[in-house]
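A single chain, nothing else alongside it, follows as structure tokens in the form predicted on its own.
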Amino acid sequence: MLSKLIKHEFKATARLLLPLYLLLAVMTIIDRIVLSLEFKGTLNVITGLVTLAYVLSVIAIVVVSSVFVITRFYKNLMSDEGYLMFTLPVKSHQLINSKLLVSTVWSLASMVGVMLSLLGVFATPERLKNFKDFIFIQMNDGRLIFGDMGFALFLIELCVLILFGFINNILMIYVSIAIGQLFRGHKVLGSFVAYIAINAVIQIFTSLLIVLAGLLFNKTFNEVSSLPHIIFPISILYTIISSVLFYFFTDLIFRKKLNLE
């Protein structure tokens, strides 16, 4: 049943997001062509207008994809549609899983899409060579600082931290919406208040954690070489624990305190 939920969720979200990706691809090609023509004088206005349209398409991908997956979670589970969704022969955690997986995929796809688009617009043989040289220098510097194994560990942990960071942000929004639906008549306001409150608590806890880690590891904590061995592992562990808590409380509220009125 989970696979059916995921398939349905991808279809529902793709109706809006795929046309946006197509628009971004078209604007990438147009902007690349216009920039290569190097209009002079008054015709330079064309370059400005096309570039503005391209920038707006990039912003649309980032903003709309983020807002859409949030509003879909709320509308699909917390509004009148929720009566249908929660009568399906599925567990509440399966509903969360399907939303979470699809939201994470679209978030990562948006990030990759924007990066490829920027590459498509601005990449030239000279810039690509300079970028390649820059990456080569940074990798050599990384190996000197961390060592070969330490640098490989650094890259792996960085990718893991980015992935879990996406998931953590999505789950924090989910638990905020779940808490917000407990406020009858003020669900949206309650969700905003819950998100702000959770974020404030996390900021305080994170600050205390940084201070504690600094005291425990003393000078080592302030050294760049401590990233793959101390800072990143602590950050990943913290992100996983907070994500599990967000997930657990979202599922608990859906099972025990669901309020669709």
Given for the second form:
Amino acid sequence: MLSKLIKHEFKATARLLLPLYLLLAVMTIIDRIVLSLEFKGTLNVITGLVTLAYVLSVIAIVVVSSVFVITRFYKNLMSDEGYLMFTLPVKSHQLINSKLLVSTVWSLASMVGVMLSLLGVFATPERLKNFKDFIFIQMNDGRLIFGDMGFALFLIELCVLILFGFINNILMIYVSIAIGQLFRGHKVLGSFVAYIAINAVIQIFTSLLIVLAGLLFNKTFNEVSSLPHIIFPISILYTIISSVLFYFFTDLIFRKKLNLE
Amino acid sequence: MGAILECKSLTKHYSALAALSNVNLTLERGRIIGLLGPNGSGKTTLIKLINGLLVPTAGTLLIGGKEPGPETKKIVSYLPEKTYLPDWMRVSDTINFFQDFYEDFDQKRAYEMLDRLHLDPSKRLKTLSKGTKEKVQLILVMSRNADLYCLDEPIGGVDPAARDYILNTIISNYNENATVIISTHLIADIERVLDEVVFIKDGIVTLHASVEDIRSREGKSIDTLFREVFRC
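Okay, that one was the form predicted on its own. Can I see the form predicted in complex with its partner chain too?
Everything in the complex follows now, all chains and molecules, and the chain you saw is the first one.
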């Protein structure tokens, strides 16, 4: 059943995002061509306008794919469509899983898409070489600071942190929406308040954690080399714990306190 | 086979408000049952409880011996009073959706009914009127071979001609072991198809009897009885 949910979730979201990706691809090609023509004088206006249109399409991708995470979850589960989704013969956590997976995939796809597009517009052999050199120097620096193993660990942990960060953000939005729907008649407002409140709690908690970590690891804490050994693992652990809590509460509310209007 | 629905001391509170109080109700298989009561009497609350959209405050509710969950949702076909289909979908998309999720869905039957009502499967739902959307929903719900159908105000928004077709659809499309619960306050229109009625008032079931019994005992139609019982 989960695979069917995922299939339909992709169908429902692709109809909006795929055309946007296509637009981005087209804008990438057009901007690349216009830039390569190297217009001079008044014709330069064309370059400016096309590049502006390109930048707007990049922004559209980023904004739409993040806003869509929110609206899709709210509309499909908390509005009248919820009557359809919550009476399917599936468990409520399968609904969350399908939404979470598809949202994560789109978020990552948008990130990769924008990076590829930037390469497509601006990459020249010379720039690519400079970029490669830059990365090479950074890699060397990284190895010097962290050691070979430490640097590999650093990179892996960074990737894990980015991925879990995406998931954590999405789950925090989900739990806020789930809490918001408990407020009959003020669901959207309730969701915003819940989101702000959760954020505040997390800020306070993180500050305390940093102070605590500072005391515990007194000396090593300020050194950059401690990143892969102390700060990243703590951050990853912290992200996992809060994600699990968000997920659990969203599911609990769906199972026990569902309140569709 | 036991009763399809069993409620024991079923109670649902919304904070301070009691939407259902101590409901004891057993519904047998193979019956068409009118769930009748004025607005806000608890009809929709009971139907939402059956479909797992609400959790009881107290008491138990069993469908075919099981508490509401994925297993009972497989055998309950539910028509809410909302237009609940995503409006970007085509009618044919909604049929595929039901086909994917409900093993008991009969795609052929759905297309036949669409054809009878001259509904174009390639139309997007957002282009359809509210009444037409309700027809599509009813067709989807009645195209399942479910054990229990819960129809919440199924005829409220459609014209009288379609109403007749829909009622005929309901009586001709369910098998002899299935039970249909129809919640409505348009009693005169559906009276002829009902086997039993359940009267509900302020969250309390005041009457559960067969239509024949009522007619022979009281000597009046359900509609007349309803108007007397719920006189304002």
